Each structure stands twice: as structure tokens, then as C-alpha cells.
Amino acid sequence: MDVDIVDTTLRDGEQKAGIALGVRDKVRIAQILDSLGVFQIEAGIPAMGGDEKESITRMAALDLNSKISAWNRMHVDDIRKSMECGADMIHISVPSSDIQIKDKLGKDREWVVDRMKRCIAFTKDRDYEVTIGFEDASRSDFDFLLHLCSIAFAAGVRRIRYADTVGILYPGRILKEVRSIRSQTKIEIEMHAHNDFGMAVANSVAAVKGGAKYVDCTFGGIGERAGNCNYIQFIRAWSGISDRCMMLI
């Protein structure tokens, strides 16, 4: 099977303690990425302006055969700032857990579904191609979640980044759960793995093994707390398994 790379070195690895790039630094590193055929590069948040919006407007200026994608959270603002960027593609990220939903925000599931059927429609009339990151989807409720996947594929989308926040998924989990979401709702998938417990190669192999089709990776695996799945060693690792399933055909 093959595997398409997100990589998200310029927006979730420079989360890394003492990671700070500036414009020149991004371009040059959208350029590295580029030449080595990533399918997707994620450049950044546009909705913090500054240094950041710049880095990305220039990015998208390049043409590269990279795809840029801006992250934006729940909120038209956001995404018009992505927008005004030139970006490919938009990013949109929504909570699918009860402990972001009810305790981080304030919310219920009502106003995630409510919300996140606003800003496909926003998005895909201004002829944007779209993508649904659901935060912390490996504490959702899994039948929620199913929902969420059911909603945003009727409304266009036919990409959802489950996301495994706090880095708690084991392979075995999120094999069966890949397996569950491709083949109740057929909307393709996309892994963002963290590093917490060391499991983030092995999780993005798993779930690319259950039919992902997308996985997150950032160089050298830099990012929050403990980092994001290793570009390097998720390559490796995926080849590695490729190979062997040829000789065995």
C-alpha cells in the first residue's frame, strides 16, 4: 500500500521546547521537503500572524509540488487568515473527546457538530480542499467518533487525521480502530501519532496496516513533550514491512 507523508515539522515539531524558526528557516525547510516528495507539507498557523502568517504566504508562493496545509481551530477567523495565505489546503481541528469537549472547553457535542458543519461549509464554498483533525480521537468515545467521521464525510470531506494527543494508543488499538473507521464510513485516514510511550513508529505502522493512507511525521520526531512520529524511522520501518510482503508474493 501506498503511503502519503504529512509533515508537520513547521507546525506540530516547532512545538519542541526551544524550537524557534524564523521565515528564512521555514522556506528552506518546505524546499528540503519538497525535494525529497512529500505529499504534504503542514506549514503552520496562520491565526498567529506575524513572522508565522509570512513564513506561510511565502510557502505557498514557491508552487511547490508539495501541498501546503495551514492548521486553524473551530472559527471562520481562523480560517480566513489561512486563506489570505494562499495555502492548498485547510486544516481544521476539532475535539472529539469528552475531556476536551466538556472540561478544556466549556462545551457539549452539540456545539462540536454544530461548529464543525459551519466551517466545512465555509471552507468547501470558497472551493478550498478540506481536512478534519479530530484532537485527542484516541480518548473520544468511539462510537462518537464514528459520528463525527459520518457528518464530515456527507459534507465533503474525505480526509480525518485522527490524532492520538496525549500519546496513549497502543498498535493492536489502533488497528482495529483504523479497520472500524474505513470500513463503516469509507472516509480516508490520516495518523498523527505522539511519542509519549515510545509508540509512535509502531502506531503509524499499525494504522497504516488497518487502511490509513496518510501519516504524520516531523524530522527527527521533534515536537511536544516527546515528540511526533519519526520521518526517518517511520520510512524505514514501513519499507522494511513492504519489502517483506513482496517476497512473499
Contents of the next structure:
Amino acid sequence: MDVDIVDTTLRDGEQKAGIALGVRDKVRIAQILDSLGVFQIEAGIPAMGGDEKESITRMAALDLNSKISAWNRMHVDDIRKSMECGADMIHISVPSSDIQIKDKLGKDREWVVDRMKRCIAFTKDRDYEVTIGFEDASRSDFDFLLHLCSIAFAAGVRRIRYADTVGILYPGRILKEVRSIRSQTKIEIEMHAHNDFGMAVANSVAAVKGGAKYVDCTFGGIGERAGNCNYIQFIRAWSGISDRCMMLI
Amino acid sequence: MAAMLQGKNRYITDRTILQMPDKKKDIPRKDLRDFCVMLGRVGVDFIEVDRKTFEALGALTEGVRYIFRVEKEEDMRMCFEHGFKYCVMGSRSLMWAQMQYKRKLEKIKTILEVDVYNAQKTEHLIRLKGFIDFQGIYGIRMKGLSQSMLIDWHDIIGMIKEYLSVKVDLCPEDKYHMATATGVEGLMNGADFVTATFGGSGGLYGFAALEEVLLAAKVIGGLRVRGDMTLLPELRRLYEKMTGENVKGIKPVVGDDIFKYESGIHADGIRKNPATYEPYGPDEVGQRRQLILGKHSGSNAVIMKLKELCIDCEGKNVTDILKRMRAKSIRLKRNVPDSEFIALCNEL
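Next up, the form predicted together with the partner chain in place of the form predicted alone?
After this comes the whole thing, all chains and molecules, with the earlier chain placed first.
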């Protein structure tokens, strides 16, 4: 069972309050991640403009083995900025829980579905590989999440990110949900775990056991609040238990 | 009990102080006793002590029960002399104790500790029945468990209870960074006890982190937890003082930085409803939320900070302030503290 690492140190990791990386820092870190064999580097948020956009442009120009992806809100203008940077992949974040949809966006589920379709179409029409990140998936209505996955798949998206935005998952639950999404939609899954209760590594391992092919990590586990799945810890855990795990489940 | 799920009690044992002599010598007795009292107040039911830590404590504190760890023959005598009601020991010590002190042992609730490579190997535990008299055994502690993905917890724990008629205590080690998850899933699936340490400290690999288990049991597992977790920062400070170790700012539940937020998206979400980006509020764990300005801040964050600092927004060019503040953050490779932000505003 292979796992591809999506390193988000330069996007979600850098969002840890108090961290500010310059252009040279980000480019250097990307080179190191590439040398480690990381499959994909989530390079940042082009919509921020300025240094952030410049750093992503420079990373994309390095022609690394690691794919360079850029994070976007569901705004066509944001996506355009990612394209201007020359990113290999466009990641579009789609809030999927009612609390995010209503309280943060002030919208409803229909609006989200419509906006997601438009953003995917805009990006696919320009021949970009698109991944969709379901923000706060762990607090979403699971049927609605499946519905979103089906729509994304039908629109040509091959991979979705299951984001445990506030870190409330536990292994038994994510294993079942990933299995369910995989069996019902065939879409590939990227696990994005937060560490609010110290369970990000366990949840990521469980997601892989359930059928996730990609795992998001950051160096040192840095990120918002208690951070994200720690790269080194995940590798250690996965290497240490995977054979036995496969027998156990 | 620390917690209750569907009418059934769940207990938390803390073994932090067992590890302390390895971290720092000559910890003042008062600190050690205060630490134990505070553990009881945050929700710990049992504190595990051994000969060395019991002697350091001097006497047992109120508000929490103690489990005495038996390693040698003289420990057993100490356990009886001081009237401990609970003890924990390995299978070799237990077989020996059952032969030597059968009558006395009957008055003590004994927990048998076994190293379990992974939870699925429970048939080994069942075999213990062949050479240990389980009639007098109160509980079985499964220590280790680092190789386990605990998907079938309910069946495993149920099987142990059925065959051995004992309470089940999980003491997961953190070799693969999954100890807290093991403890939490255990509590949700029939384990009577989880044994943890503050911050997951101690041992070769660490253990489940007490504060993570307690809070996750409440927030994720839906258990009714009795402790006052607003005392956790105080417990952390005492731990740091006693051990000389600094708890990382990013440490779940008790880290200093976990309620600091900066990015525009998060600041906007928290302004509208903090629950959009927080699994629990800072009040729950005795912390406070703090807006930090830096590279990732947006204009909403600048407006929020101006208001927080009682700086009149009237006539201020927020976009210009944001641009300068971000440039400063990138140049200095850190956030812009309030004092520097005020100075920056005054320059305009």
C-alpha cells in the first residue's frame, strides 16, 4: 500500500501564528522537500499576492520532481492568480460543514455546490489538474460530503482532500468514512489531519488503511492551533506498523 | 470516576510522577504534593506511585486514590504496611505474591500489568488464566499497544472481560505517536481505565497524554468528564517548574500557542463564530484567544486589532497599514507584536 506525501509546511504550516517565511526561505524549503521525495508541495496561497505569489512562481519555475500546488478559495480571481504562478496543480478549498457554510460564508449548500462546479469548470477548461479540499469535512453531514464527492468526480476531479479542520476525528471513524467514500465514489482521497487532540498521526494512518492514497503533513507538525500531521512522525508510524496493520484490519 | 459513558464509569490513572526522578532530582515535596492534588482536580482518579515516589511524597494526598507499583518483595511489604487499597504488578511478581501473601492480597485490588505487543494478540492474555489465579485480580493493564490500530476495540475488550472477569486498563505507549488515540478509542469502547501521563511524558517512547485523553473523551467521545480542566495551565506551569522542561507552544490542549490565530481566513471565521475554527473554546482549558498580526493577516484582522488596542480607525488607511505590517513581518520573519503595530500606526 503506497502513500504519497503532500507537504503543506509552506501553506498550512506557515499559517501557524507568528511564522513568516520570505521568498528565499520558501524556495529553499521546497528544494529540500523535493530532495526528500515528497510527491507534492502545497506551496502557498497566490491570492495573498506580493512575496507569496513570487515565491510560488519561483518554486514552480524550478521544475522540481515534486508537484507544486497552490491553494485557493472558491474564487475565480484567486484561481487565476495560481495559474499566473505556473503551479502544476490547482487546489480549491470547499467549505463542507454547515457551520462553515452558514456562519463563515453566509451561504447555503446549493451555493457551495454551484460555486464548486463553476470553479472546477473554469480550471479544467484551462487544462489544469484540480484537487478539491473539503474543508471541515469531519463536521459535515456525511451524505452531503458524499454528494459533493460525486459531483466533483463527475466534473473530472480525481482527488479530494478530506480535511479534519478542527481535529475532531478518531481512527475508527475516519477509517470507516474513507472506506465509504472510496466504495461509493471511487474518487481518490488525501487525508488532511489536524492535531488538536494529539491524534493527527493516528487518524492519518487510519485513513490510509481505509484507502486514502495521499497524506498531508508539515515539518515539525507546525500549523494552526496544535498543528498538523507531523511528517517525521507519520513516516515513522507508517513504516513501523503498516505490515502488521494490514494484517490487523 | 473521571468520566462516564452511557451510565458506566471510566477511570483515569496518571503515572507522571513515577517518571519525575529521571527528569530532575530533589523535587520539593510540596511541589510533588501540589501536583498530585491538582491532578485530582483536573479529573484524575488514580495516581500510580512506587517506593521511591511514595517516599518523596511523604504521605498520600486527599482527593485522589493511589495505586502502588510493586517491583520487588520489599515493595509488597510497603504496600501492606501503608494500607494501599490498589496495587499494580507484573505477572512474575503476582505469581510470587499469590503464593506468599494470598490472604493479605485478598484485601487489595490488584492490577496485573502485561506488555501487549498489539491488541489483537489477546489470546495470549487468555492463556494467563492457566497459571495465574484470576479470582483475586481486579484488573488487567495492557501496556504497550504501539503496534495496534484499534479498530476492533469493542470485541477485544469484551473478550478479555468475558474470559478473565476483570476490569480492563489500557496503558498505551507512544512509539508510533498513536497512544492518545488508543486511549480515547479504548475509553469509548469499553475500557474501564486508561493510564496516561501529563504531556505524554516518560518511558522510552512516552505515553498517552493525560490532558488529550481527558478532553478528547469529553469533546469527541461524548463522555461526561468530572474534572476542572481550566486548571490545566496551572498544572503545566507546575510540571515545568518540577521537571525543568518547557511544554511546547504547539502542544495540544496545554500549549501556549494553540489559541493564537493570525491568518486572514481564520481571523474572519473566528470573528463571525469562533466554533468555525476551534474544536473547543479557550475557556474550556483555562486559556484565552489571542489575535496575532503577521504575514498572513488580512484587513479584517487589522481592523480587529485596531479596535482591541482602542486605536481610532477613523481616517486610518487600513490597506496601507496592512501592507506595511505584512512587509515588516516578512522582513523580520516573525509576527508584529502590539507595541510595534502601535508604533507603525503612529508613523502614518
